[in-house]
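Only one chain is shown below, in structure tokens, and it's the form predicted alone.
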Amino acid sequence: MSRRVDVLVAGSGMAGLVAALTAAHAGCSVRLISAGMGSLALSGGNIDLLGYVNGKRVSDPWQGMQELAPGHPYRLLGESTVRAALDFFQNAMADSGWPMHTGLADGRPCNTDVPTILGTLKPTWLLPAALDPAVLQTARRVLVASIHGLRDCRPSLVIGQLRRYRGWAEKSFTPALLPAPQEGAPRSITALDIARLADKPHTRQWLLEALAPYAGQYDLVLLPPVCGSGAEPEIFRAMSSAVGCPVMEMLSIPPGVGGLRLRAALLRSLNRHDFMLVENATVLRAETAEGACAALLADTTLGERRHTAKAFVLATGGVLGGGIAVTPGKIRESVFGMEIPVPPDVASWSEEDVFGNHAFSRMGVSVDGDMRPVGQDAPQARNVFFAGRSIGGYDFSAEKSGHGVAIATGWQAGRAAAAVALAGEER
């Protein structure tokens, strides 16, 4: 690319999109390069801030943060910064037409236990405003519905599992299988297939008609994530109107319909700024000189391309995202080649218990409170910042903290990169 921008962001997951939006909102020209859809393609669409600490569920994430290790991203940033990042994110989502809110317990914000298609409950902090978390506690008559051909959601399984939980055992459940949108479909359908049909009024009608016979009989309807693939609240309103009660979606396995809604809303906000998205571009390496990064080199369908900027945010993900490269006995950050310190005994990287405290899950780039990389092998580049899963010190899966850390570190990295770019700190 010939044009030099203020801030270049690598990675289009939650951290990369928030970093890009933060820098753009500060008045920077921003280019985001991405090899694919990012982690949002796997996401359920809610924002998990902090659900567990040391294996114990927490209702108040802010209290739980005090028990985290000093090197955890939340501890590096501090509560006030994490709160500011979440405020920025919520304002951006509201401006984009997809507002999000927090559940309440005794009038105080708290995590909400959201059902999954496996019948488990997952603690989450922010939900789309189209979903009412209070109804999960107050509903007594619950319809659990799926769709013929959608193998991943079995209402009877969901009901059997939910009855194990206090507060759910006394509810009256009814399972239902709604008719498939087409007879004789050539393959199994996914929630995303149904959600795309629900995007348009004329193709959504079959689902509304399938729900209509249950109208007026229930306090809550639980569905797979099928209420549209975009960030469009009116689809939820149409579904709720068809059954005469609130409709909520159960969290599901990929494809992440809810995550695609978050991505759509964030891109909607970004496109109001001086912003460019470059897809199908894999970052290969960086060029540095005189204490700064000058460019990132990316492999594209048109060959290798050089992207220049005044400041850079690396949100390239962890091992699965390609931001962290693993070889026998070694782990490296994939763009700058930073070696990440790990125990010499590879067997100690994990525990026998699959749900145990695995060291490999916390491995990543060490950063300071401004998201600059630190350590003996860190690049001597004052205009480089990291965000999201490429950062070490936390276990997003065990903690249920993935999107929360992504938003907080993305906001801080985007803010720091914008400050460098606008101050003219460049090579």
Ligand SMILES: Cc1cc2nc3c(=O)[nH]c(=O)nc-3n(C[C@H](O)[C@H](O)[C@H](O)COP(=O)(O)OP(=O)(O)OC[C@H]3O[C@@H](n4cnc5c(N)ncnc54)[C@H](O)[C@@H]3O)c2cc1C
Second form
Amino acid sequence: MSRRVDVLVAGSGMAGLVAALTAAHAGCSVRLISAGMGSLALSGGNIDLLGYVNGKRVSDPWQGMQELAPGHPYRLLGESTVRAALDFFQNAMADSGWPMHTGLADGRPCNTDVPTILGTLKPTWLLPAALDPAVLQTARRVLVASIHGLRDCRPSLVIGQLRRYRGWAEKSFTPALLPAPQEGAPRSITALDIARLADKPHTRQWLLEALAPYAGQYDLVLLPPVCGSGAEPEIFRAMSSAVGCPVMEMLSIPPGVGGLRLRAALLRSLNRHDFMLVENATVLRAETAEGACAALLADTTLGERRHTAKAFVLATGGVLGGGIAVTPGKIRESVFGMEIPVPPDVASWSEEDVFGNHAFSRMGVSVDGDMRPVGQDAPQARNVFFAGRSIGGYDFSAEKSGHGVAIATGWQAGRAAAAVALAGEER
Ligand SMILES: Cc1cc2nc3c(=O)[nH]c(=O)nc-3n(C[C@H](O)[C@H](O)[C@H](O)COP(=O)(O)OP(=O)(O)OC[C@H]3O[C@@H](n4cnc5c(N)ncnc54)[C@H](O)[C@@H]3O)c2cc1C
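In place of the form predicted alone, output the structure of the form predicted together with the named molecule.
Full complex below, order starting with the chain above.
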């Protein structure tokens, strides 16, 4: 058995990392145990707060939140809590050397439409400071570049699609295919392969030289996410100085280079505290007694381990992350085994339209405003809190609210767990 910590967090996706950092900031000793990286290994590096409500695009997420259903996590928390959570997150990112900021319209913060490698525009709230949202609007001459052998990004497709959008149709675009990093390189490479080459100055040189012939001719260069796999602003600066204008990245399909940068920045902050990360550990079950949780039992490479703490945050994600298990006709939370009430008719869980209103996307654990699980099947444990995608009541994919909900609920769960642990109220 390992040392009893103040707060034990299960899951190292965005929600778990934010919960851990919040509790650590409050002065708690924190251990984070995790089976894998979660969707940060797949996701982009921007923070989506709220891009759509009931299928309608929103420019101001705070206004859009008023129209969300009462059980939505943002409504449970309230606007001031969500704002405080995002402030905490932005301060933490700035401290870790990877600051993030919002775009502005008429001097007011708003969503920014960021191009994807498919040439669509995705509304997002926070972008790394290395990317200037204003440049996306004002740039007239745009170079859209990819790299030979990078299968996922075709500049001509991106340009053809971007021209359909107001504000983009008027821009002048040039496609470019930069040479492959090495002669005889494997035919198919990913953005992460290139980003790793950009990490080290001597291998980055190839990319800087490939961009040099385009220097001085453009207002903006759009690239797939290749400007380093860590959260290192100087790589963006080096790229921008090689072409003499801002370099910005398009959102891409997995691997999630941007998500890995967010993870790196958050771990950098966490490692300044009384914090320990235990990887490759899958929580199997919980021990509860007398109205409290005493321990989580985890399967590790060294066998089963018992992790004790004063308070617990479960940030184990949804079906993709492993926090929600689906069997025919039934959905369960995977650690406490809570059954999540669902309609008996499985056909009603989804719609034919792939982008439709799918009930299964909103299925998850019900919580109160402190992120304590509620409902008939909820564990009788005052020191257990949930965060992130394991919580129900929202559809991150349709709303474009993924990391936003993870940050807001992670912050609240981390705070509530820290309060219980520091007050010794777990007994
Ligand atoms: C392809 C893709 C791209 C996306 N892009 C963006 C984007 O650009 N911007 C944005 O805002 N959102 C994006 N999202 C959404 C966003 O990634 C998620 O909504 C959000 O981050 C969920 O975080 P989470 O921590 O709740 O869950 P997850 O990221 O799923 O993390 C769950 C964690 O729990 C661990 N775990 C699960 N079960 C156990 C167990 N029993 N024991 C121990 N550990 C366990 C997992 O290994 C993992 O570490 C994207 C999602 C996907 C799928």
